[in-house]
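Starting off, we have a lone chain in the form predicted on its own, written out as structure tokens.
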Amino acid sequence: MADDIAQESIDTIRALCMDIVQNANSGHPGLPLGMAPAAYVLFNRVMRYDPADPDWPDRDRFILSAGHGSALIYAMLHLTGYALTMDDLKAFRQWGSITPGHPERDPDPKRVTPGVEVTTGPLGQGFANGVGMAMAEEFLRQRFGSEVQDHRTFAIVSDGELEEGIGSEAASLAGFLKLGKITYLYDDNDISLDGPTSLSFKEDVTKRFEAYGWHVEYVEDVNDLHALEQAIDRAVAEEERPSLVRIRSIIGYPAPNKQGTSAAHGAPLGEDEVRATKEVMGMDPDKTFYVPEAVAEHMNMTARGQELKADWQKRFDTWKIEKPELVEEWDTAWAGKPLPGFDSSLPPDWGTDSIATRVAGQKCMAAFSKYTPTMIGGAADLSESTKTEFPGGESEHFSPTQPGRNVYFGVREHGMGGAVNGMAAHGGILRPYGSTFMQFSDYMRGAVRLSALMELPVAWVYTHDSIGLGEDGPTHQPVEHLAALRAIPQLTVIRPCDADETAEAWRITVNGLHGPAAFALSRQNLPVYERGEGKPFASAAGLDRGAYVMREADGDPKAIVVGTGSEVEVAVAAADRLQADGIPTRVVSFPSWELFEAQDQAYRDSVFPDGIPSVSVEAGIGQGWERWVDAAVSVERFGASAPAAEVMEQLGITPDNVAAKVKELVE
């Protein structure tokens, strides 16, 4: 009895989810019928959770990597009993539906799906984010204890994870770091969309993976519940290593004429091929969006789920009695908060009037760190370089043996981006942070993207972020990176022009700015400006606002020069000259394009007052800037390998160049 309900529970998954494709005309439904008895071990055998509490801390996390396959999940959730209903199935890639063409971690109230932890599709990506899920698991782990965070990462993964370099970099990651809470069942079925595998991927991947240090099982038929459930324990059983089980399955499996090829991968496989497939397995043809009674009773988890949430509620509570010391860290980590404290740390002493930004965000994070226990990061083989480690030294190290809070991610800027989502997608992680020169943003565009996407809240950490990098020359130089990262929605780009503009970067942003943040920031020293009542310059805190009036004209101003980063210091003294001149000239340092536009339009006006010519200057290309000012100095071709005041002066990021574009509008 118990195998038929199974055999009927897994019929159903797959008619369900032809039903889903074919309603829709539109979809994927060769890994989900093919991989149906995969879904129904974890969902009904392995995995813990509770349908009724999605957000549960220590649930078992399950990510759909192969993420066109979207209908199996959305079956899975529906079956198991979360909160997504056949409606929302028969809603499957419908407009403002919970159920879009690929799993999305919708920021949107209104449009979660319950029971889907990222978003995926672009292939590769949920591999890593399952990477950094684990690792914010095991970190959590030590810091508060098993008893409130033991949990594992499973996926599903198809040959497109393996593929992609995004892949192999978290595959080898993960095996360093001797992450054994990871379970990928890896659908093996020899089918890509232009065809066989065979046509470009030929690879040993169980010699591959255990030469990463993974633990390798394989399972020779996937409708085999009992080798699989058996290959999944094994997996499971091994804390030592990452696993990856390896499934022989049939890509639309058991459809007559469409199975074993790709025709059943990317479209619907027609009113006529689902109607023989059910037929196939012996259910009826001319019912659609059926669940039996006894699969409907079988398959829903809630009733376990909750039992497993009050034994954990119960060592929760225990556990707050007997350490009470951690309960304030425990509710702000996950409430992605600091420490009481955190604003009286920032800014820091900088010691200096002449500092880089990297250097003044190093001092930043020391300052700070105390207040953020549980913010977690690293850079890609460049922490020296970019300055983004927490004090503590080697205590401090995320290693196989001490999950300490500075990562050392290797040269891996896409697998690092996958991961940093992942620890935000756990949660407990405040405010994760993955950090590299500004010119490799673009090996690692995809994460960057989707943690947009999903609006979640980590720190991209960019430094050495213009020509005046200098001798390292136009490989290392961004020009194009600003505006091509402006350019993504949801993503708040802030490039600070001093220390103290950098102080109040992180601190907005640890404070709780929605979405994620991509700093730039300056490999070069810059000066600290005298800031503040009385001073020349206005206080940092306009960073809040996106642009400020830095420094007024003196006199009714006649023009206006803008500035971001290192080019504030130009637009000073370009300013400077004007004032000689006698044209009274506001300077605005304007960091973020996004928290300026997010102001009211009285804000905006009484920055750049209708009738004032306005000039920027930036390092970089002048795409988007005709949006603010009314001309832009900018360099509009790649750098070129000299010392960095060379470099700025050959290419035109001068005070004299901007004065004259300023004097050129006036007139």
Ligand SMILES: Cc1ncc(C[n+]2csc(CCOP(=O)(O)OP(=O)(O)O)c2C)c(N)n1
Given for the second form:
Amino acid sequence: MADDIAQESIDTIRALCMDIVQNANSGHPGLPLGMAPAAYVLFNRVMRYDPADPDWPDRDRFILSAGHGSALIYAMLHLTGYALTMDDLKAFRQWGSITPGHPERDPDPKRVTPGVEVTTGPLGQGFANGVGMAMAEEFLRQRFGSEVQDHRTFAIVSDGELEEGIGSEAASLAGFLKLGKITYLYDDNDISLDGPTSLSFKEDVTKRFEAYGWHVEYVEDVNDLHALEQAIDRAVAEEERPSLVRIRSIIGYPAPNKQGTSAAHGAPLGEDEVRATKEVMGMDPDKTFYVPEAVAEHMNMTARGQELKADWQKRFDTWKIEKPELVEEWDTAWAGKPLPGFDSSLPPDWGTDSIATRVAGQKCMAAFSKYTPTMIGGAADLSESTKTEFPGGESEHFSPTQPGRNVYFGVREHGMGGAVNGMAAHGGILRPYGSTFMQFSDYMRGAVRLSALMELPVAWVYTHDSIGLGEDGPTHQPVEHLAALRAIPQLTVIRPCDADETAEAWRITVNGLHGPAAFALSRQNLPVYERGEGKPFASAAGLDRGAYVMREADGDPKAIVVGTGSEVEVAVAAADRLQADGIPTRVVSFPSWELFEAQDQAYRDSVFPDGIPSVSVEAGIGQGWERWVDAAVSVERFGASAPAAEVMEQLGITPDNVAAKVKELVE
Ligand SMILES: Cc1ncc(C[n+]2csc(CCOP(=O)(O)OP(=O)(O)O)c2C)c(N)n1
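What would the structure be for the form predicted in complex with the ligand, given that what you showed me was the form predicted on its own?
The next block holds the full complex; its first chain is the one shown before.
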């Protein structure tokens, strides 16, 4: 009897998924049909969650990493009792629905899909997000105790995920870190988009994952519920190593004509095939979006969820009484805020008048460290260079035996990006960050884009941000990267010009800047400007508005020179020259286009009044500057290997060039 209702439930999931896709006349039925039994076992028997409280901090996390199979997660969320209705299933892939083509963690409160943890679809991203979530759980469990944080991370991953580089990077990291609370179900169905995987994928996945340090289970047939459940149970019981449950399935099963072929992967089966498949399952082909009452009751997890949640709530309430010293930390961490006192930690005393902004960043992190106890992150084997570590040495390493705050991601930029996104999506980790040379932002762009799409509170800390890094040459010198990062919607790019702007950038970011930030920091030393009332330069608090008058012209301004980052120094020198030549010149520091764009027109006009010619200088391509200024001094070629000053000079990033451009405009 118990197995009858299980089979009926699985048939219902399959029918529902076919209807969802057929009704939209668009979508991917193959994976949902093949993997329906796996989803059933996970959601009905294994995972601990409360459909009524999708934000419960200690819920098990589930990621449909193979996001093209979205119909499956929507069907499961509906059946298990999340606030996702039959009408939502009928609105699959339609404008404004909470059931978009691929699962989305939509920041718009009206478009939240309850139970969807992260946006997936670009294959491999979800895999890496789950690794970040498991890291977050390790860290928080260690810090706050297993009474309040002790959950697992599950995912359904597909062939594509294991083919992608990001999946491999994340798997290798997870194995190294012994993230034993990961259980991924691998849909091993031999089919991908172009046809059979034999076209391009034949390694022994079991051996490969074992070599990474994973525990691997094998299930011969996804439809053997007993074997499936036992394998998943063994994987869950394995706490020393992450687990991959390799599950043989047939894509599109049991569609009589399309199962086992790539035709079932990414297009509706067609009315006739949907009917035929329902008949194979012994269902009435005339019924669509049909859930038998017994199935609806059997699959609804609301009562079970409430019990689990209530148990946790009891533990949490006791914990609060027993560990009062941790309560404020817990509350602020989950609210995404630093501890009180954070603001007063910045800026630190620089103790010098010339310092690279990457080093200033390091001093900031040291200064605010104790106010951000759940902020974790690291670099892709460049923390020595990017200077993005919290103080603390060994005791702060995130290692297999001890989850500290400083993560060594290894040379795995894309995996790092996905993991950092996962930490942010998990919650409880304050502004997780990932760092590398700016040029290698390309290696992780897929993850950066998703951080912006999800508006996740992460920080991407890119150093060595221009040809000004010098000798390493054009392979390492970003030229088009500032433009490429600015091109990503909802990503706030900040390029501070000195130590004080760096502190301000960290201050607003940790304090709750909406969405992801990307910092561009210099390798080379830059002057620390004398700022504030009665000093030559305006306060770095101007950074909050994206661009500000950093030094007013001596007299009515006849020209404006604009710099970002290291080129503010060039802009100041150019303005000095122009002033000396009788052209009163305003200097504008323009660290962030996005922050400036968010200001009202009146403020923007006050920085760039009508009729005053303006020239920007930035050591990167000029693309986009035409929006803000009349002319740009830029670098329209790859850089070169030589000492920084010479590269800047040879490529024309000089006060002379800026002054000449201004004169052309003024005359
Ligand atoms: C990074 C990335 N590249 C390409 C695609 C397009 N794509 C979507 S599904 C898919 C094939 C995936 O095959 P598999 O992972 O085996 O899934 P299945 O066919 O079994 O559903 C491809 C290439 C994608 N979504 N993401």
